[in-house]
Each structure stands twice: as C-alpha cells, then as structure tokens.
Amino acid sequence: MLQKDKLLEIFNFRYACKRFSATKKISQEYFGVILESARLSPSSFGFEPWKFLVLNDKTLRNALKPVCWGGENALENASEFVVILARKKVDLVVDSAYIQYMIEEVQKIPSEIQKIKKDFFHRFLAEDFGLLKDDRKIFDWAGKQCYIALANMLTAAAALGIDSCAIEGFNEEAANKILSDAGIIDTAHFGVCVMVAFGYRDNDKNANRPKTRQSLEKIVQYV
C-alpha cells in the first residue's frame, strides 16, 4: 500500500507544466498507464460519457495552436497531448442508443433490471438535477464526469514522475469546428470539453515553486 508521505509528495510533484521538452518522449507502456486511470475512473450512472483524443497528427496539433491559447507550448513540444470530449443530451437521453449500448453491454444489465436504471436515471435527469432543461445543461453535466477522468490522469501520470498541463484556455466553438472539419468527431454527439498535455518539463520556471493553497481550516468545515 502506497505510505501516506508518497502519496502528498505525488500531488506536490504535480504542477501546470507550461513548457515541455520536446525531445523527452514518454514511453508507451507509461503513457498507457495514464489512459488506463482514465478508462477506470467513476462516472454517474456508469454511464462513462466521455471520449479521449490522442493527438498525434502534427498538422492538427498546428491547426488548433490558433485557438488554443493555453496550450501552444503543449501542442508545439508535449510529448502526449489528449483532447477530452463529452457526450451530449442525443446521447445521454434515457432511449438513446448510447445508454441502451451501456446499459445493456458493457454493463451486462439483466434485461429484468435495465427499465428500472433507466427509470431512475430519467428521474435524476428530467427532475433531481434539471438536466433536460437546455443541452448546454446536460453537457456540462457530462463535462463533470470528463474532470474525474482528468484528475485521475493527472495524479498517475505525477506518480509516473510524468508532467501535465489541464489545458481550458481554448476557443470552444472553433476546436470544435477544426476537429468536425478534419473528421475527427460528430459535433452532434460530442463537444470538446477540456485538453491535457503529457511531457517531461524543459527549464520551467515554475517547476519548483512552493504550492499556493488555501489552509484546510480555510476550505473545510466539520458539522
């Protein structure tokens, strides 16, 4: 079992790498670690609504340098760099074809039980949270589920001794319209959510600077 010490050393490794080398590649067995975390990571219902982009055409690394500001360094140098979509309402709606796939073959739901899930998760969705409202609701609700998968990559790959960056600084409609135009996704079913880099760290500044955080008396509250 991982000694508690390792593990707070492990998220104080972590930072936002804002320059990466780019001759410093991490391997595939490492980099599969990674998206493993995030294929194992938890999702209301189960229901898994998301999609990893591995980006490594160099031409759509360069097309989206234009609409990602946050992310420049990343696409020019990173040695990974991922593109994480989230479903939208088509998808997520109780009769979809999506939902009757999860329910019914990944998780292996006795046909008996499938119209109860599927009740109660219409219930959460039209009336616990609201989430029928509007698509925009309903994708942010799934964008929530595509944050776990992120955090869990970050921390892995931060105990693989594997920099990251969480990339939001990017023009949504336009990397949404650069990957549908090339091919890549079906805007009707997915959005672009937020971006993740991968690398080794190039002479960065801000590597070793102490952690700026609130104290736990600040943010927790006992009641």
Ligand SMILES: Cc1cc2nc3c(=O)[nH]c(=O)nc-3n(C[C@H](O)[C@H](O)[C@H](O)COP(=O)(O)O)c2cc1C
Contents of the next structure:
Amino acid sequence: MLQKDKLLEIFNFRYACKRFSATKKISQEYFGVILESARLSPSSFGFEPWKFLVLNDKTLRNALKPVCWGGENALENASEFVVILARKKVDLVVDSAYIQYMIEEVQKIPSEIQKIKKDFFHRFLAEDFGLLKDDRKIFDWAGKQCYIALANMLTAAAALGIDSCAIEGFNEEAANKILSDAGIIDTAHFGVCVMVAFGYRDNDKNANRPKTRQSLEKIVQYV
Ligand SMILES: Cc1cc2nc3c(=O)[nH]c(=O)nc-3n(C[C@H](O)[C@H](O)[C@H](O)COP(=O)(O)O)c2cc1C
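Next up, the form predicted in complex with the named molecule. The previous block was the form predicted alone.
Full assembly next; the chain just shown is listed first.
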C-alpha cells in the first residue's frame, strides 16, 4: 500500500494538461495499465456501460478538432487520445441482449439467480431512479459510470508520472456524427460521453499553477 503522502503527491501531480509534447510517447506497457484501471472500475450493478475508443488515426483526430474546442492541442499532440462512449437505453433495459450477456457470460450468474438480479435492476431503473422516462436520462446514468472509469484513468496515469486532461469541450452531436460517419460507432447503441488525453507536458505554464480548490470545511458537512 502507498504511504498517505505519496498518494496525495499523485493527486497533486495531476492537473489538466493544456500543452502536450508532440514527441514524448507513453509506452504501451504504461498505457496498458491506464486502460486496465478503466476495465477494473466499478459500475452500477456491474454492467460496465462503457467503451473506450483509442484514437490512433491521425485523420480522425484531425476531423474532431473543429468540433472539440477543449481538446485541440491534445488531439494534435497527446500520445493517447481516448473517447469514452456510454451505452444507450436499447442496451440497458432489463431484457436487452447486452444485459443478458453481462449477467450470463461476464458475471456468470446462475440461471436461478438471474431473475432476481434482473427484477432488482428493473425496479431500480423504473422506480428508484426513474431512468426509463426518457432516453437521455438512462444515457446520462451510463455516463456517470463512465466518469468513474475516467477518474481512475486520470489517477492511474498520474501515479505513473503521465499527464492527462479530461475533455468535455466538444459539440456532442457533431462528435457523434463524425465517429458514426466514419463507421466507428453505432449511435443506436453508443454515444460520446467524455474524452480524455494522455501524454507528457511540454512547457505547460498550467503545470505550475497552484491548485484552486475550496477548503474541506466548505464542501464537507458532518451530520
Ligand atoms: C469532466 C471534465 C471535463 C473537462 N473538460 C476540459 C476541456 O474540454 N478542456 C480542458 O482544457 N480542460 C478540461 N477539463 C479540465 C478542468 O478545467 C480542470 O480539471 C479543472 O479546472 C481543475 O484543474 P486541475 O485539473 O488542473 O486541477 C475538464 C475536467 C473535467 C473533470
């Protein structure tokens, strides 16, 4: 286990990198660890409603630049650029092929228990969280899980001395269209949730800015 000071050092090392080196690349071994931190991330009911598109293709990165104002430098220079996709309602309703696959093949839940889990899940979707009311609600719920994976990837990268930047600065509709027109995503099943770049800083003045955060007293309430 890490010493507490080391852990805090990792959180302080991470910052939103605005200028990535165009030449310093992440080793496949280290990037593999970042992807593994996403794969091992927890998700509600364990349904992993995500997919991680690693954009190696320069043409595709260039195509995204005009619609991704928050990630222009990252698309140009970052060693790795990941588009995190969230699943849509068609895959997340209780009788979908995807949920059946997760329960049976991934979670290996015995058939006599499957119905119990499905009933719980359906009640959660329909009543507890009211997620079946419109398509956007359930997509955003899938997105919440994606952000857990995002956070783990950011921290895993920092622990390996790798810089990163989460990116929401894009036009959602346009980004989906570019990836769909390129035949990469089926928008019936997936939508772009958030993007994230990894690499190494290059004379980035943001690296030395002190963190701006509210105090714990402002954000934590003991009751
Ligand atoms: C979900 C999310 C989306 C973000 N989108 C962008 C973005 O599009 N472009 C960018 O330069 N920074 C982006 N950021 C970085 C934030 O502005 C940054 O994390 C915040 O100001 C705190 O600064 P720090 O990360 O350097 O500590 C994003 C951060 C998060 C968590």
